[in-house]
Each structure stands twice: as structure tokens, then as C-alpha cells.
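Here you get one chain, nothing else, as C-alpha cells; it is the form predicted alone.
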Amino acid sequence: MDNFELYNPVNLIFGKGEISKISSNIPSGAKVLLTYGGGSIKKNGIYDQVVAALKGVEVIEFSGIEANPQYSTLMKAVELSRAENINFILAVGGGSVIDGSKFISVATPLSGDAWGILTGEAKIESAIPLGTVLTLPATGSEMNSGAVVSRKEINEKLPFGNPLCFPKFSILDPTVVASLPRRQLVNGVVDAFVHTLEQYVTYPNNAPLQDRIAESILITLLEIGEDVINNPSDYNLASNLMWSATMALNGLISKGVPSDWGTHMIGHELTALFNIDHGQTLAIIGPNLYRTLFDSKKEKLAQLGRRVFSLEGSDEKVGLEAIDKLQEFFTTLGMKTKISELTDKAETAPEIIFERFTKRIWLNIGEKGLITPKLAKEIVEMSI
């Protein structure tokens, strides 16, 4: 196991009716920027619960944060935050709203070009405190310090992270899952599943506890994934989906072990280019990335096959069958398996991916640095 530091200061508040605890977790005298998406929270009753919980608190609202939050939209929120002297942000939504709100929190006090937050050129020294009310289990953003922001004008989707972006608190009420559209639930299950794989399907590193925690998340998602999509009002199913998605990316299973993230980095490019759902890109790219890098990942793929899918045989046999099982699981949930099923421009993707990886100097991605621009291109070619 490698050396590591574990820091996660998020106060996680989990369970039915816990939205009522918002005001007791916001500092006295705070002026709150309430951020949310397209208005679904007003249809499912979450907005009313939040407003009731914020009674007596000065609130300024900002709505319209998109899936794959757009830089231009977030900059409008930054301008509002500065003009209103906001000193606390409450994000009510899924990963996109929370990610966008993290950007707002660090961009508001920034004196330079805010795009530098995404390119790494800006120095983040302060942030407006942030709290969240999670409405879509998927990204784990409610309990980590990372975020991803898009800029459609230049077809970019870039991640950033900073310890200042950890939410002060996050409220997770599983009853919100009941109102989610099927497409969002499918994306959420796949996103959480692949988050776990990115930190697990690498190479053995003498970390049996991390491995088994990761495996427990994967097994749980396999057991409940299809059921929760078909029965989102089942509180027990919803609870386990929500907690699994949070655990998949709150930093715990990545400590002391290598991580990959190649599937995500290629997937982000496909989303930026073709507006394909993030979870869908992961379902397409993940299995083909594992096939391409099979020799370097064979031991962990075989472990995945034996411990998660109960397969038997040699490492070679079990590892290859595990990849097929992954793809089968994604398909069972309703995911497409090819880029061409989602855009008529799929043939352009490999060369563009090669150019973008080269431009970003992403020359050695993955736990062993094996994903070059050329290899990324080959993985995308397999996925057309």
C-alpha cells in the first residue's frame, strides 16, 4: 500500500426528512446564493422543502445550471454572487449543480481570469463556503472536492479540484430518487459503478481493505441497479444507491492505491464534442479500454471477475469474461454500446480525440501511463 493522507471534512446528513436541517447548518447572518438547475425541484417538492428550511435566511436564487454545467452560465452566477456580496452557497441538485456551485464558490473571490481555474493557471486562495442538498445520486460531488465544468463555445470539458471546494455539509434524502427520470437513474448507476472501477481495475497494491470496500460498492450496485431504476420509490433501494454513489468517490477507496481515470478523460471529450450523457460515454469506453489494456490490468480484472461476478477459471479467461459481464450489465440497464448509436459524427471522433489529447499534453494517462494519444484514438475507434 502506498503512503496517503485522508482529509474529508464534509458533514454528511443522511435520511428521510433531513432537508429540514439546512438552516441549523448555515452560519448565522449568512446571505445565501441558492443554486439549482432547470426547475425540476419545483415540481417534485424539494424546492418547497428547501425554502421552508431557509425561513428567516436572506436568500438570492440562481437557476438554470445545466447538465454538464456551462462556464458562461456559471459566470453569470459569479457576477450575481459578487454584486450581492454572497457569503454562503447552497447547491440543490445533482452533480452538475454541485460542480457548478463549487466553481462559483472559488471564482467569486478570484481576481484573475476564472477560466484559469479549469486550466490550472489560476491560484485558488479562497472560496465562499458551500452546502448541498443532493437530488441525484451519481457523481459523489456532495462529499468530495472535485468538479467538472464545460465550455461549449470551444468544446471543452475540464476538471478541477481544491480542498476549499469540500462542502461544509451535504444533505442526502433518498426520497428524492422517486421523482427522477429513468435516464438520469441509469446514468447515475453507471457513473457510480465506473467511478469505483477507475480506482479498482488497475494493478494489485497490497491494499485488501480498499479492494473489498470497492468490491462491496460494485456488488451492491449490481444487486440493486436494475431494481432501483424500475422502482425508484422504494426507499431501501434508493438509500443504497445514494450511499453507494457517495462512497464511490469520497476519497476513501482511492487511498494507498493507484487510480486510472482514462475512461473518464476520454468520456469527457465525447461529451464535449457530441453532448453525449456522461454516464453513457463511460459505458461505451470502459469495456473497450479494458480490452485494449488487458495485459496490464489482467490481475485486477480477474479479481473483479472472481469476487464480483463469481466467475471461475484462469486469469485470462476470467478477466476477459469480466469485461463482457460489465458490458452486459450496462446494456441491461439500457445503455448503448457504440458512439455511432448516439451521433452521426462518430467517424470523426478518433482523430479529434488524438488531437485533443496531444494538445493537452496528455501523453501518459492511466495508472501506468500507458494511455497515449495514439492509444486513446484506438480505444475510440473500437467504440464507434
Ligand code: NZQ
Contents of the next structure:
Amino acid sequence: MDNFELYNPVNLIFGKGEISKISSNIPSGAKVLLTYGGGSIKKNGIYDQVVAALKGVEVIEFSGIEANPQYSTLMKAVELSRAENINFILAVGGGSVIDGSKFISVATPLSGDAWGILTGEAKIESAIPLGTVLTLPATGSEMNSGAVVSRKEINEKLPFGNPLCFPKFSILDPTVVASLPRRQLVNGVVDAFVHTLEQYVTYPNNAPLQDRIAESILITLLEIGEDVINNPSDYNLASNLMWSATMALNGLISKGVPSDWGTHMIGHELTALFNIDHGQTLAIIGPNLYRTLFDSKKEKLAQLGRRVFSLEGSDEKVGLEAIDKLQEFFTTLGMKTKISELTDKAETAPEIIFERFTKRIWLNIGEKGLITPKLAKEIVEMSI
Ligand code: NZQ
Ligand code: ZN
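Mind pulling up the form predicted together with the named molecule next to the form predicted alone we just looked at?
Below is the whole assembly, all chains and molecules, this chain first.
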């Protein structure tokens, strides 16, 4: 096992009716920027619950943070936040609203070019404290310090992370799952599943506890995935999806073990280029990345096959079958397996991704640095 530090200061508040606890978690005297997306929270009653819980608090609203939050939109919120001297941000939404709000929280006090937050050139020294009300279990953003921001003018989608971005609190009320459209539920199950795989399908590292926690998340998602998509108002199913998705990317299962993240890095490019949903990009790329890197990942793929999919046989057989089972799980949920099913420009993707990886000097990604721009191109070619 590798050395590690575990730091996660998020006060996670889980359960039915807990949105009312916002009031006791916002500091007194706060001037709050309430951020949300395209309006789903006004239709499903979450907005009303949040407003009721904010009674007596000074609140300025910023709505319209889109899926794959856009830099230009977020910069408008930064201007508002500066003009209004905001000192607390409350994000109510899915990964996009929460990620966008993390960006607003660090960009508001920043002098200089805020795009530098994404390129790594800006020095992040302070942040406006942030609380969240999660409405879509998927990304884990509610309990981690990372965020992803898009800039469509230059077809970019880049991640950043900073310990200052950990939410002060996050409220997870599983009843919010009931109003999710099927497509977003599928995205959520797949995103949580692939987050776990990114931190598990690498190489054995003498970390049986981390492995078994990861396997528990995968098995739980396999058990409940289809059911929760078909019955989102079932509270027990929704609770288990929500907790699994948070556990998949709150930093715990990556401690002391290698991580890959190649599927995500290639997937983000597909979203930037063709606006394909994040979860859908992962469902396409993940299995092909594992096929391409089979020799290097064989032991963990075989372990996945045996322990998660209950397969039997040699490492070679079980490992290969595990990849097929994985793809089958995604398609059963309703995911497409090819880029060309989602855009008519699919054949342009391999070369563009090769160029972008090269330009960004992403020359050796993945747990062993084996994903070169050329290999990323091959994985995308397999996925057309
Ligand atoms: O905009 P609104 O009206 O809120 O509608 C949203 C949006 O259209 C809707 N929605 C959310 N909760 C709902 C709901 N509709 C009905 N009822 C509800 N309860 O769902 C749509 C998608 O929302 P979005 O926030 O975009 O989805 P998701 O949570 O999957 O977030 C995706 C973003 O997170 C990034 C992705 O790259 C993408 O930009 N990620 C963030 C990560 C992180 N911070 O750690 C890691 C992930 O790997 C991922 O990259
Ligand atoms: Zn993801």
C-alpha cells in the first residue's frame, strides 16, 4: 500500500427532510449567493424547501448554470458575487451546479485571469465558503474538492481541484431522485460505477480493504442500478444510489492505491467536442480502454470478474468476460456503445484527441503512464 493522507472536512447530512437543516449550517450574518441550474428545482419542490430553510437570510439568486457548466456563465456569477459582496455560496443542483459553484467560490476573490484556475496557472489562495444541496447522485462533487468547467468557445472541458473547494456541508435528501429524468439516472449510475473502476481497475497494490470497499460499491450499483432507474421514487433504492455515488468519489477508495482516470480524460474531450453527456462518454470509452490495456490491467480485471460478476476460469478468460459484462451492464441500462450513435462527426474524434493530448503534454496518463496520445487515439478509434 502507498503512503497517503486522508482529509475530508465535509459535513454530510443525509436523509429525508434534511434540507431544512440549511438554516442551522449557514453562518449568521451570511450574504448568500443561491446558485442553481435550468429550473428543475422549481418544478420538483426543492427550490421551495430551500427558500423556506433560508428564511431570514439575505439571499441573491443566480440561476442558469447549465449541464457541463460554462465558463462564460460562471464569470457572470463571479461578477455578481463581487458586486454584492457575497460571503457564502449555496449550490442547489447536480455535479454541474456544484462544480460551477466551486469555480465561483475560488474565482470571486482571485485577481488575474480566472481561466488560469483551469489551466493551473492561477494561484488559488482563498475561497468563499460553499454549501450544497445535491439533486443528482452521480459525480461525488458534494463530498470532494474537484470540479470540471467547460468553455465551448474553445471546445475545452478541464478539471481543477483545491482543498478550499470542499463544501462546508452537503445535504443529501434521496427524495430528490424521484424527479430525475431516466437519462440522468442512467448517467448517474454509470458515472458512479466508472469512478469506482478508475480507482480499482489498475494493478494489485496490497490493499485488500480498499479493493473490498470498491467492490462493495460496484456490487451495490449492479444490484440496484436497473431498479432505481425504473423506480426512482423508491426511497430505499434512491438512498442506496445516493450514498454509493458519494462513496465512489469522496477520496476514500483512492487512498494508498493507484488510480487511472484515462476513461474520464478521454470522455471529457468527447463532451467538449460533441456535447455528449458525461456518463455516456464513460460507458463508451471504459470497456475499450480496458480492452486496449488488457495485459497491464489483467489481474484487477480478473478480480473484478470473479468478485463482482461471479465469473469463473483463468485470469485471461475471466478478465475478458468482465469487460463484456461491464459493457452489457451499461447497455442494459440504456447506454449507447458507439460515438457514431450520438454524432455524425465521430470520425473526426481520434485525430482531434491525439492533437489535444499532445498539445497539453498529456503524454503518459493512467496508473502506469501507458496512455500516450497515440493510445488514446486508438481507444477512440475503437469507439467510433
Ligand atoms: O439544470 P437543472 O434544471 O438543474 O437540470 C439538471 C440538468 O439538466 C437535471 N437535474 C438535476 N437534478 C435534477 C434534475 N432534473 C430533475 N430532477 C432533479 N432532481 O439534470 C441535468 C444534468 O445535471 P448535471 O448537474 O449536469 O449532471 P451531473 O450531476 O451528472 O454532473 C455532470 C458534470 O459533473 C462533472 C461532469 O464532467 C459534468 O460537467 N463531473 C464532476 C466531477 C467532480 N466534481 O468530482 C467528477 C465527474 O467525473 C464529472 O467529471
Ligand atoms: Zn465522472
